[in-house]
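Next comes just one chain, in structure tokens: the form predicted on its own.
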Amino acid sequence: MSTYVRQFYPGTSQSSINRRKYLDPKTKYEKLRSVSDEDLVRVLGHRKPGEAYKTVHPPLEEMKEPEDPIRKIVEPTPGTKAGDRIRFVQFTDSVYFSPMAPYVRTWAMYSRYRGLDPGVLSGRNPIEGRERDIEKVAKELVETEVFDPARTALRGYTVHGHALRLDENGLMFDAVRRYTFNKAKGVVEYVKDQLGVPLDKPVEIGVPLPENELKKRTVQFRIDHIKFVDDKPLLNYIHRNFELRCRSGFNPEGVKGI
């Protein structure tokens, strides 16, 4: 019997290669910056640094749940074990060479992490889960190559702006003005949390990557960079999917062997 080999994404272009890399849980994201746990908690805005996690039920080990074989198979996440409430983090990605794109980030969430509920819209990626689990995942995403301080942002609401032009410092537009560019330090600082509440002091998120580096790392296809139609293996794969779906819709027997 042949061994199943998981396939993540077709194509030979750099954008396709990046997608496979970001989706594959065996590949560790490259760390590019450091954000303290306290600063991350401030930007998320769910609790105060050092404050205990609020709970919605007792720890699982204290609850008398009925027998269920699934509980013996599936290991609960730390947040689930502790009874944490459900919180969220929401990312938005600029169309101007952000490392990620919302739908690719959602695929990565399903592929790499457990106990999370990611969603996807045209320019945003909300991720819900138990509070301490959300904090752990958010920290990994913010500190690594799938996040850029200028082209990716944490926005709890009023997310729009990913498709607007960049400002003079290369930052993505934000109607709530949650972050600013500190020219003296060369870093992006959050002056409000993701929900738009002013912070008592700015939180440094990091130095934006130069444009040429962003183009190497992005998963996006653009007419002025890597064109979707130029990746022939990817294009053939997409066309085959559409053809088989159309043909089998009328006659499922007609696509056998194709």
The other form holds:
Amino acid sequence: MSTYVRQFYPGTSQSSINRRKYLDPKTKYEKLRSVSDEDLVRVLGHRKPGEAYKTVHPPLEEMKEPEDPIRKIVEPTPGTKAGDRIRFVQFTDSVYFSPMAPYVRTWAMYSRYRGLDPGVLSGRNPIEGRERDIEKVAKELVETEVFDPARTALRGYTVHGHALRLDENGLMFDAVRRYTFNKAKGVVEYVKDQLGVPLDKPVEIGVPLPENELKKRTVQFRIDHIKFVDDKPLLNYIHRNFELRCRSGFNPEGVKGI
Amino acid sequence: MEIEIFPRRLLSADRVEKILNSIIRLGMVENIILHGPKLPKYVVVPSREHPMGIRVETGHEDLRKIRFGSEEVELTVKVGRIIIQPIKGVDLDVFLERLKEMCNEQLPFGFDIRVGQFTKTQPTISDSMREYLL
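What does the same protein look like in the form predicted in complex with the partner chain, given that the last one was the form predicted on its own?
Every component of the complex follows; first up is the chain already shown.
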């Protein structure tokens, strides 16, 4: 029996290639900017920088857990070991060539990280998990190519704006006005944390990527860029899935010959 | 007949001021309508200091008076569409060409221009009901 080789996404267009790249845990995200741990903690708004993590249970080593073979196989994440609280980070992705889309980020979460619970909605992508795990993941997601300061945003609530036209500086609409564009420096600054609480001093997240760079890195299909229907291998795969489901349903024998 | 300028991005107050004055300078316009989402006079945001847990934030950078020809007008919307009603008898082709030239200069992120009827010419049933109710 041949070894199973995991496949990530069909298609030959640039968006499909990007999807495969972002989903494959063997490839590393390209780092484009750096945000300090302290600044990220302030933007997330879960705790003050330098403050100890609050816990909901004692560390696992001190707890007497019942005998269970699964506990021996699965190693707990650092946050679980320490007994951290469950916190969340939420991303909003604009439809205007944001590098990621909620669905793809969720798939990437499942294939790359452990101990997280991503949710997926049309314009937003909440990720729940233990506090220190969330901080680690948020840092990687914010600092790398899967984030753009102008087209992707950290928003705990009032996420409306992903499908609206951008403003003159290319920023996505935000009713709570968590971030602004600093014209002098050319960077996007967060003036409130993801929950809308004002910060003591603005946090610089980074320079927005130019339009052509975003078009290269995006996973989105759009009528004015890469059309979904133009990627024939991807379309054939989707059509085959539909056909198999319609003609054979839950009967695996029915698939034969299709 | 009306002309609609549809910019690819939402306009700031500064740019609206510039573009409106350029349109007036063409001398072919009878009326201009600015259309877009309303700018909020206040937003309710969370606050850890306030006992209620919320606080009211006022002021928006675009919520200000703009100079429109010789007078000042208060801008109340984030401009997403500009509808222009030309003076009767104006050569529409010449007007459109000049508008396009002007937009090319002032809207570097792109725009669409359409000719058609974008406002109501007679009241709808809902309008009549509102009139009756009021």
